[in-house]
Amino acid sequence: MQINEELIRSVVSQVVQEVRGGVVPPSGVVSPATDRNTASSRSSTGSGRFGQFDCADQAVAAARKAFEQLRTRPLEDRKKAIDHIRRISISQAVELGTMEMNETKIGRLEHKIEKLKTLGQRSPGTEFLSTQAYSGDRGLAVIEHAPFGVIGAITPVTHSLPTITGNAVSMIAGGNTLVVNPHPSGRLVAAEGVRRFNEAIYDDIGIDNLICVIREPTLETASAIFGHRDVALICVTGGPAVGRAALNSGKRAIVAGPGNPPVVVDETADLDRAARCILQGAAYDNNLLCIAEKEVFVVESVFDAMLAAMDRAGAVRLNRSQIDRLTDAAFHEVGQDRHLAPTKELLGQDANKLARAAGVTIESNRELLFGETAETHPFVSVEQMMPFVPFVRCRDIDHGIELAQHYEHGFRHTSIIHSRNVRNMTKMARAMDTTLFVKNGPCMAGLGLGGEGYLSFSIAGPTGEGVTTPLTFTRERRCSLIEDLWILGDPTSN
């Protein structure tokens, strides 16, 4: 896709401008929602219209209301109000995508365009929705998926509107209702994007605030989400503190919990395929994905092969003194404990700005690092989010399956491997026991890009429900009617 991204960010700062402070475009600057004739109600929109909130109490007392208005009515009304959800992520995903890139500053313009317009096309929607009936002696049963209701959800700041997008389709799918408390680094474009499905959804079926999202997020705005009793259920898509702060509210929660993925490489393996996968994937949106492809284990066989596959494959490997060197750039310490984390001036980066500290320049268009390091190097530990890949060499493929049982720390997220021995395969997927496990493909192929299988960013592990679904934000609900509605005997002559 080639896209001018000076024209682009040049569009997209005055849309920001607006969302920032309702200022209109001067003249001579036309915006798509300009065109749209939009722009004067976005200008007007305050608190309370089409999602827009500064206060939890009032988003969920919204959210509610819309519910209520939502449960009365046909279930073709839910399917129009996600196809506006689909069609705004799809259309307008250049402008919503650069808007995320410019306010977030972290991953690539052509991924974060690439993601709306996916989660647009693919997030399930109605028709995962069906009923079940048993029928006998004893007359007719038939459970039907029931709504929860309001549903507080929390979205990371690595793909804020991204994930908006499928849980709002799912959710609003099964029924639902939403207060969305976005990452406050990734605040403006989320209340942009919920602002433009409102206003086609309520000018469509005259419901408002099926979305509603709180405009300046904080931890207390969370806390107050966490706890309302007109809350039905929580969905955190965020780090392992959130989680943790979601699963001890009281309530039901969906909770997409921490990853490390390894990925394991043995001596039957295609290379030269792995290596371009391993590429694919970490190189995806600067390795911001939560099952992307964090560090590579490889028996020993075949160590320098891959690494040479590697480079045909167009990484950009380091030697041991520049990674020490990106090292030193990449992680700090933080909290009581002094564990290392990654750095905000490297997280989510170009591939070409950790070069640069690791004391390398490259090309441009270079879009992955990696090199070989020691099992214990925080290159491996670490869920870092860079666009790095460490290799480390294994005795054999049993070596491999335990180091990567052991730096995935037991999260049973995601985990990889490339190999043609079935045998092989099967071993590490009962070791790994992870929500996700792919095999001779990138990671991505486990959410169904480039794999089967429906999308979404929402995966809880930690709560067992997996990739969302609508039918994962349902309750079913069984009626029974008895010793009617059984027309195949008759059980009166019993």
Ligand code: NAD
Given for the second form:
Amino acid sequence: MQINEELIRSVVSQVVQEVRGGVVPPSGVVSPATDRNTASSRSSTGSGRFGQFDCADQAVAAARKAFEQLRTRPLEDRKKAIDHIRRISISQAVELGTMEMNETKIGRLEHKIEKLKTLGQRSPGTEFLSTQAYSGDRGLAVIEHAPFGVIGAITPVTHSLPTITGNAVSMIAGGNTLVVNPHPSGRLVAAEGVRRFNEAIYDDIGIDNLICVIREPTLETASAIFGHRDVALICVTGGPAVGRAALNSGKRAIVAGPGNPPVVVDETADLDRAARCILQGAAYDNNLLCIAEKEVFVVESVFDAMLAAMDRAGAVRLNRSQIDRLTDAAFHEVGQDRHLAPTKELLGQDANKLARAAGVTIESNRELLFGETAETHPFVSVEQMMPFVPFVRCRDIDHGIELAQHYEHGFRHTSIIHSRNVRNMTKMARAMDTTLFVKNGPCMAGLGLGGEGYLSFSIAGPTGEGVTTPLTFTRERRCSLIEDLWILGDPTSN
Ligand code: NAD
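Right, and the form predicted in complex with the ligand of this protein, after the form predicted alone?
Complete assembly follows, chain above in first position.
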């Protein structure tokens, strides 16, 4: 595990605060110590309170009851609820991020913490629920955004609590409540985060169970949620299997599915900038992000120069035999069709561990490995989620785009280009047709981290909603008033 100085300072400062107790937090921020005092007095939270459930039926019933209460409340109460989620996500990011790291054992601690903090700062809220109006001779029609009711959410192991946090903010802002079936390997931090969110919300607005979580999630509990008559909408974030299951559920489903984001680098690119961006994006949380740079296609004329730029940026180059050794350790065959998938031993692990598997010793602060491979290499075709990036030579921009399109597998998720040629950017954007298309930045710039826009950890490519917001989780309702409230003329005077 790599720990930086800023992280150590942050952990030490939190511990000091907690030891001192009663430290006055900055305005608007409740200290973790204060929150935990409340939490510890309720540490024996049983099933049925603060969102903790062992049975899908009971969870849906509680979420339904919470929805009925929320729908009688002013918009201000939704704002209060999501403000608590955001606040806890920021003020307890170190503790919750550490919990997530210890439980899932994938990714990097500083990024687990950063993801929670950033969600607290950049997740979109009730301001997204803008009303549209049409007025004219025949009166006034107003279109408002109404909640669905109870939403069933399935979340991945790669960002267990962050996905729940982002989903909860958007769904509650839209007036809904939710029942979450988390990935079994991230269930403890999911339940703990949900408990803390619900406690704070209940203490403030008196409604419990806006967010319900299944404490021992299984495929059976997922399917019970999918099939429950009181679940109005499903939102799944994960790989191909859960996407298929959601689409077969007979309910409307929002599917945030898998990706395998390609990067194309052409001869006009600023190669050092491209290298820094690829390092930043591909190494983030050890390449667990679904939007992360997974394979790079570089035009022949700058291929060697691009690899040299990666060296300068601080990535570690592997030779062919080292890549072969790493590949043996990184993939195994799964399923009836015996397709390749990343091994548990290396998925989301540090570059150091991957280097050891490749037979190389590297400095502990190195974050990313890379090397040249053929286009048919498993590191190119499989969504590998580990900090090794394969670089493939291509003849020219057209060949690069063609390969990028092929190895993105039609997910239409995320693609990236480094270029100063607007024609090439346009050509690739049109060909890829991905939900996120990033030009001259690291992948996360497409989610508002270093680029413009807002953040969500559920990017719905297959079903087309894009980066999800509160509006994603609402139904349009139209209210029409005939002949009145059109104030710019009087059609009855003729
Ligand atoms: P996963 O597909 O193994 O699991 C995701 C969730 O689906 C888990 O909760 C799992 O228990 C559940 N699940 C799996 N099969 C199911 C089925 N048949 N019925 C019901 N539930 C089922 O994925 P993971 O390893 O947890 O996460 C990584 C994957 O998620 C990658 O493919 C990544 O690209 C994708 N992802 C996508 C986004 C996005 O916004 N599009 C965000 C994060 C992760």
